[in-house]
Amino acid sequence: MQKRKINLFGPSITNFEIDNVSKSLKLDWFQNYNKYQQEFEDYLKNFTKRKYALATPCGTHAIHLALLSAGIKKGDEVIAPNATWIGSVAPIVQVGAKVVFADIDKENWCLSLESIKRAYSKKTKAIIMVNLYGNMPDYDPITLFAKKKKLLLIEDAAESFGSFYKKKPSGNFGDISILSFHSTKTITTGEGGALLCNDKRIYDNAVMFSDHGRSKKGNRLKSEIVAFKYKMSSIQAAMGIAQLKRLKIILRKKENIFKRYEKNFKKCIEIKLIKTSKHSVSNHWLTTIYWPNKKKINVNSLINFLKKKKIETRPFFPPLNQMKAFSNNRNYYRSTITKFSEDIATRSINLPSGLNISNKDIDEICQHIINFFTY
């Protein structure tokens, strides 16, 4: 019998989600236009304690809308981590601004206040904080710094829905928060995202930019600006509503996955897991291990070793400033010293964390990794 592949990701989809999506397909689409989107947005507002929520086709669109709605433009600089998915920073370039790459903290792997201060200049207009792998940075001093310097603070909570900092939910930090509901995320709508804020001006701008530049007032066939079409479908929203109703179950499963890995790796002191930030509770979106510099383990060798065992893994995010998208276009960015971002990419991997993974799968993965490190 052929061995089943253990995938890196995988959502939890039950008949509850399937039934809710089926109901959305049977509605009178014109009579009930936006019914599910509005309900989904209401759930998001309630959970994150935000005044406004706008569902979008993906998290990257939400970041684009955030920057546009706040007036970030050509000549401005936006500080962002050098270690993240390109979707966190591509919209900065798309609005004509410049990315300033900063380093991540050695403990929680998110931007620290020190790295932000090093990256700051008179041209800085915004900071994009990425809550990497569900971890939360130390938001209090960063928020104070942003207010002092009058900087827009955007929380990229794509990976941290369900995490908390000082009992405050992810999605409630900074001027604007963005979420992602990609199929790899903690809860999913297949694709999808959301913009969250408390500022009516920013929200109204985002609504206009997301709907062909049309205002809610006046003739709906007339556009006030040339804009975009960034709207979530009713089918996606119906899926999201069902997932949100099961959030506690999903988060408990994520926590159990992490704890199982943690228990297994106690057998090998050289294998470390990212620490949860102080005063924080992580959603444990993606379990990640790393090892000391002195341990000469090649990332690709370990990934290929596990691939032969039908275990899917992936390396840590490669530094963005080393990718051709940026290194071949120096006008897109400037970079500060990002030693830890560059270093940790050479000694860490992401492990299978899908919601369909079993304890037996985790035990097998851990044993193979421990064997690789030991022999």
Ligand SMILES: Cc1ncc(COP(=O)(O)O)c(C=O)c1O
Second form
Amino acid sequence: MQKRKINLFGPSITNFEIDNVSKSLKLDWFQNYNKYQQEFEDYLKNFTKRKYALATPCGTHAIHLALLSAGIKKGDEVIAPNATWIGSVAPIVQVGAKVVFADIDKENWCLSLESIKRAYSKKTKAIIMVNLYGNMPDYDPITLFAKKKKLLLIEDAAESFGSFYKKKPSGNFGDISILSFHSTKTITTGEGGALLCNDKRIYDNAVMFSDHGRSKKGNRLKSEIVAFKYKMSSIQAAMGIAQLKRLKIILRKKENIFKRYEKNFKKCIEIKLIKTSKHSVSNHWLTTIYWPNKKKINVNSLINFLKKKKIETRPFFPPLNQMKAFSNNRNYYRSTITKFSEDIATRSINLPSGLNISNKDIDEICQHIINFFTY
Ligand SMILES: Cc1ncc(COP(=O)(O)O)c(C=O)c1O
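For comparison with the form predicted alone, provide the form predicted in complex with the ligand.
The next block holds the full complex; its first chain is the one shown before.
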């Protein structure tokens, strides 16, 4: 029998999701337009304790709407980490502003306050904090700095739904938070996202930018501005509602995956797991290992070794400022020193963390990795 491939990601879809989606396919979504989206948004608001939520087709669109709604434009600078998915920063370029790449903290792997301070200039208008792999940064001093300098603080919580910092849920930090419900994420709607905020002006702007420049009131055939069409479908929202109702079970499974890896790697002191940052609870979206520089393990050799064993892994995010998308377009960005982002990319990988993984799979993965490290 052929060995089953162990995937990096995998959602948890049960009959509960299937039944809710089937229900949404019947005509009530058409007769009662936005019913499922509103219910989904209400769940998100309740969970994150935000006043407003807007469901979007993906997390990248939510960041685009956040920047547009807060008036970020050409000539402005936005500080963001050099170590993240491109979706965190592409919308900065799309609104005509400049990305300022800053470094991540050695402990929590999210933007560090020191690096933000180094990156700050008179043109800085916003900071995009990314809660990398579900880990939370030290939000208190960063929020204080943003307030002092009157900067818009956006929480990119694409990877951290279900994480907490000082008992506050991810999705509740800064002026605007964004979520992603991409197929790889803890809670998924296939593709999907959301914008969360407490400011009615920002929410109203986001609604208008997401709906061809139409305001909720007045003649719905007349647009006030030329804008975008960024709306989530009823089918996606129905799937999301069912996923949210199972959030506790899903988070427990993620925690168990992390703990199983942790237990296994205790046998090999050179292999370290991403640490949950101080004062926080991580959703353990994606278990990640790293090793000391002196070990001289090559990321690609390790990934290829595991691939031969039918185990899918992924390297750490390559530094954005070294990608052609940016290095070929010097006017898109300004770089600061981002030593740790560059260094950690050479000595860490993401391990299979899908919700369908078994303890036996994890034990096997760990044994292969330990063998690779010790022989
Ligand atoms: C940190 C981060 N930001 C933004 C995004 C963009 O989300 P989406 O893929 O839903 O557009 C992702 C998703 O992969 C992400 O991981």
